[in-house]
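Encoded as C-alpha cells, the following chain is the form predicted on its own, with no partner shown.
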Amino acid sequence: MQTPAPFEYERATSVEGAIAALERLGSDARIIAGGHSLLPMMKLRLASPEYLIDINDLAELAYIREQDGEIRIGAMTRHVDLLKSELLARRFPLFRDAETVIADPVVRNRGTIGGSLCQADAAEDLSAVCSAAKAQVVIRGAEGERVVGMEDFHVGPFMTAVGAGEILTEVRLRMRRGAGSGHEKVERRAGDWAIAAASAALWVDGGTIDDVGIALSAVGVTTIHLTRAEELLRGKPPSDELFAQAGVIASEDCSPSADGRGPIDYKRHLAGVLTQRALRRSAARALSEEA
C-alpha cells in the first residue's frame, strides 16, 4: 500500500487563520479541502508537504451567488452544488454540462472547484470550463486580495499566479445578455479523466457574436485557451461553416501526447470535434436566450 510521507495538521478556522498559517509555516505547507487531487500525488510521493492546512471548516467560502452583475462561487463550493445551482444553469449551462460528466458521486461531493482550479492539471474540467467563460478569481494574502483573469491564472502544469502565503478565495463570472455555453467531453468510462474535453462560450448581440471564449482539456500539458479560433469567430453570425474552421483551428493549436487513452491523431481529431459540438451547443442556446 502507498502511504504518504510524514506531515503535521492543521485545521483552520477563517481565511485569515488559514493565511496566517501559510505564512507561519513558509512553502513546505499546503491548502487541502477536497483532498482528491492532492492525496494521490502525497501517496505516490510526488508531492510531500510537511505541513496540511485544512480549510473544510470555512463555510464563509462555499456559496454560489448573484451580486453586482456577477456570479460570484465560493472557492470551497462542492461540484454537487455547482451540478444543483439554478442560477448557473441558466446562466453558465456549461457547469451542469460539465459537473455530470466530471467523476463519480463521491468525489462530486466533497471535491470544490478552489481546489480543482489551483490543481492546475491539464485534464481537470473545470479550468477549461472557467477559462472558456471568462472567468475572473480572486486570491487574497496577507497584503489584501487581487483579482486575475484565467488567462494570466495558469501559469504552467501544475503551477498557478496563487502565490506563497496567498489562498483562492472566490470564483467571478460576468453576466451579459445573449450568453449561450457547452462542454463536451470524450472518456474511456464514465467518471474517468477525460480523452480530450471541450468548453465554449458565446455572447450574440444582433445575430453576430460579440464575444467568445474557447478552451480544451487533456490536450496539451496546460489547459489551452483558443485564441485563434476565439478571433475567427468574433463578428461573425453563429454557422456550422464557421464552428468547422475553428474545429480545424483546435486540432491545429493542441498538442495531446500519445498514452493509453489514444496516439496523438485521434486526440486532435476529438480536440476538433469536440470543439465544433460546444460551439453549436452554445450558439443555440445563446440565440435561444436573445430571442
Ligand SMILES: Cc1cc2nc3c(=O)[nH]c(=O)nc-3n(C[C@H](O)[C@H](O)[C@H](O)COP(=O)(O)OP(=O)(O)OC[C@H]3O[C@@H](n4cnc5c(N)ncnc54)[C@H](O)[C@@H]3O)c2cc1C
Given for the second form:
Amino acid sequence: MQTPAPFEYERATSVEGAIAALERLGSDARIIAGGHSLLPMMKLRLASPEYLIDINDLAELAYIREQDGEIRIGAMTRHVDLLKSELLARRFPLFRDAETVIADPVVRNRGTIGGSLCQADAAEDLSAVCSAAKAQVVIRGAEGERVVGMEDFHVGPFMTAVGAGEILTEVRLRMRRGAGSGHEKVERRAGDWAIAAASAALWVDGGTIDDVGIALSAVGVTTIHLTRAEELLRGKPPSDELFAQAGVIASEDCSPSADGRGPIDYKRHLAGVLTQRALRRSAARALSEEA
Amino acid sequence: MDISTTVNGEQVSGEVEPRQLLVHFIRETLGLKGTHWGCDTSNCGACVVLMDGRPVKSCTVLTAMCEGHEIRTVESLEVDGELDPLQQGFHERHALQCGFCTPGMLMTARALLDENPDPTDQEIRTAISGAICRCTGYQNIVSAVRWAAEHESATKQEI
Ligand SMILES: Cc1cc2nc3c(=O)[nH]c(=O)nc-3n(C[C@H](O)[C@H](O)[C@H](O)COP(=O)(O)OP(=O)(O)OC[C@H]3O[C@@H](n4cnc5c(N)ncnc54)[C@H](O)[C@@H]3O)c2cc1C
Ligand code: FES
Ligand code: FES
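What would the structure be for the form predicted in complex with this ligand, given that what you showed me was the form predicted on its own?
Complete assembly follows, chain above in first position.
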C-alpha cells in the first residue's frame, strides 16, 4: 500500500490566506490543487511536505474569461473545463486538441492548469501548449503580483519561477488576428503520457507568418521551446516545405532519453513528424481564420 | 483531524489522519467494500467514486479534501432491492467476469449517463478510457451501458 508520509492539512479560504499560510509555514509547505501529480509523488515518497495547503475551495481561481483582449484562465480551472470551453476551442484550438488526450476523463476531473504548469514535468502537455501559445502567467505573493512569460516560467526540470510564499493565480493568452494553433501527441495507449508531443501556434498576417510558437513535450528534461525553428518561420509564407524544415530542426533540437516509451532515434523522428503536423494544422486554421 | 462529509446521502464524521486516502476511508473506516482498490497509481479506475457528481479516482484524493463535498459509491446504486439500470444492464449483457473493475465502471458510466443520457459507443468508450478491465474486452461493457441508456430513457418516458 502506498501512503504519503504524515503531514498537516490546511484548507485555504482565500488566495491571500493561502499565501499567508505559505509564508508562515515556509519551505515545508506545499500547495495542493488537483493532487494528481503531487499525491502520486507523495505516495512514492518522492515528495514529503510537512504541510499541505488545499486550494480547491478557491472558486475565484476557477474561470475562463475574455478580458482586455486576452483570454484569462484561473489556476484552479480543471482539465475538463479547458476541454469544454468553446472560447478556447475557437481562439486557441490547441487546448482542445491537447485536452482530449491528456490523461483520461476521470483524471481530467481533478487536474488543474495551475498544477500542470507548476509541476513543470517535461512530459506535461499543457506546458508545451502554453509555451506555443505564448502565454503569460500571473504569480502572486504577499508583495503583490508579477506577470511572467512562459519562456521564463520553467527554470529547470520540475522548477518554476514561482518563488517561496507565492502562488500561480492566472494564465493569460493574448488574442491576435490570424491565429491558428494545434497540438499533436502520440501515446502508447489511451490515458498515457506522451511518447512525444508537439504544440504550435501561428499568427498569419497578409499571407506571411507574423509570429509563431513551437514547443515539445516529453523529449527533454524540460519543455523544449523550438526557438531556432520559430526564427526560420517568422516572416515567411506558410508552406509544407517550410514546415518540413522546422520538423528537421525539431528532431535536432530535442534531447529525448530512451525508456519504456521508445528509443532515442524513434523519439527524435516522432518529434519532427509531430512538429510538422502541428504546424500544418495551425496554418490551416490560421488561414481559414484570416479568410 | 476531524472530518465530516456526505457519503451516499448520509452525513458521516470521524477522526482521520490527514494523509488518509479516500479509498481507505470508504473501505476501512466506513466498511463499504464495494469500492475496489487496484493499481494505487490512478491508472486502473477500480476505485472510482463520484465527488459532487463527477467521477474521481479515490486512491488519488485525500479524505480531508472531501469535507463539505458529496461522495457517492457503488452501494448507492441499488435502492430498496431495485437495481440501477446500469447494474441491470451489466447483468443482461454479461459485462463482467471477475467483477474487479465493475464498481469503477458502474460509477464512471453513471456519471456519463447523468450528463449525457444517450451516448454513442464512442462516447462510452471515451468515458471509460480511464478504467481497465482485464477480462471482458470492453465490448459487453459498452453494450451494457447502451442497454441502460435505452431502458432509462424508456422509463423516463413512461413517467
Ligand atoms: C494517470 C495519470 C495520467 C496523466 N496523464 C497526463 C498526460 O497525458 N498529460 C499531462 O499533461 N498530464 C497528465 N497527468 C497529470 C495531470 O494533468 C495532473 O493533473 C497535473 O499534472 C497536475 O495538476 P494538479 O492540479 O493535479 O496538481 P497538483 O498535483 O495538485 O500539484 C502539482 C504541483 O504544482 C503545485 N501547485 C499546484 N497548483 C499551484 C498553484 N496555483 N500555485 C503554485 N503551485 C501550485 C503543487 O504544489 C505541486 O507541486 C496525468 C496524471 C495521472 C494521475
Ligand atoms: S486504485 Fe485508484 S485508479 Fe487504480
Ligand atoms: S471483469 Fe474482470 S477486470 Fe473487468
